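Take a look at this single chain in structure tokens; it is the form predicted on its own.
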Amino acid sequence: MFISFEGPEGSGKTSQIRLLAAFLREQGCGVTVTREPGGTRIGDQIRTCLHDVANQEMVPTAEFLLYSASRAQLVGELIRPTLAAGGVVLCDRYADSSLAYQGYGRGLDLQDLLTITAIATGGLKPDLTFLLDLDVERGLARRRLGGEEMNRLDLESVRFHERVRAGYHALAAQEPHRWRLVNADRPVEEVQADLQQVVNDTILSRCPK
């Protein structure tokens, strides 16, 4: 079982699954908690390069591109494997950010990102994604105000990442068996309880034990 989250800045992605995480084992599922990009020892080499404030002149080609390097590894080594095993996987990010941030953001075509995604994932789609949202200059306030570094992504321009967001509901939009759009702008308990109920109602009855 593949569950991936999605969502602009600053939306409690990585405090979410963590929460989540810890739940699910205590229903007896067995997870592995994962990220994009990174996950695995190559991944997180580039990783860095990726998010790296001096790498100013990287240009949008070479920065999908490396993002999908990152992702063919990670669904290589990690994802496949672990789900062949009967786990779940917990994924901070996947595909749909590139097509979020390279295709809506950076204005990459999207059809192009998509043939080369297949490629780098062999089609594999997580079974479930979690939109959390919320108001991008109220997102990157929260990074801010919690002492977060600011990677090179996060120092966009405000409206770049509006560019993202509404790219992410347009993504959404065309999958709605897929993903589920959650309020990020709330208390982190909240929130979770509303992951927790998508669980129990959609696959927990289906989460190896």
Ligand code: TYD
Second form
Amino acid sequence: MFISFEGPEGSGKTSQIRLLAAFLREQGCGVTVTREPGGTRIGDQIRTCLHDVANQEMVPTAEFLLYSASRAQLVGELIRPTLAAGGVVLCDRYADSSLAYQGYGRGLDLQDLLTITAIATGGLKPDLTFLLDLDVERGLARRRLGGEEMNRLDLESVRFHERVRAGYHALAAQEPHRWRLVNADRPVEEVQADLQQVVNDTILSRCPK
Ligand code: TYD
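Now the other one: the form predicted in complex with this ligand, given that the block above is the form predicted on its own.
After this comes the whole thing, all chains and molecules, with the earlier chain placed first.
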């Protein structure tokens, strides 16, 4: 079972994933948590390059290909082997982030992105994708308040992040069976309760007790 988590900046994905992983482990599921970009030694090197605020001259296509390279490594090295062994993978961002940020945000051609993504992932898609949805300004403010380091993408304009959010909504509407839209502008426990409910209804029956 492969579950990805998407959403704009400051939507609280990382804490939600940590809590959901603990919940799934209590239910007897073998869980692997990973993230994009990164998640592997090679991916982490690519992440450093992508997020370096000094890399202002990076062109959108190079940016997309670097995210894709990190993704190819993560799928080959970690995700596919984990799924083959019957494990559950929780991934903080996956290919939909590229469609939202590099496609809807930067304006790269979506068909081109899909073609290259199919090569990078060998066609592997999540079984379930949570969209932790939140107003853009609220999310950016949360991130600043949390004292988190701002990466190159965080520093983009509010307009850019609005396009990303609208992109996510468009992607979710195209594949409603895969996506679950969750209002992330609520206390952590309430958001977590929604995630656990969905997971209870969809995957727990498949985990060995
Ligand atoms: P990260 O620090 O992991 O932030 P977050 O907590 O928001 O996930 O940084 C990931 C950043 O990279 C985030 O700004 C979104 C961006 N991104 C893309 O633009 N395209 C992609 O394909 C991926 C995976 C991430």
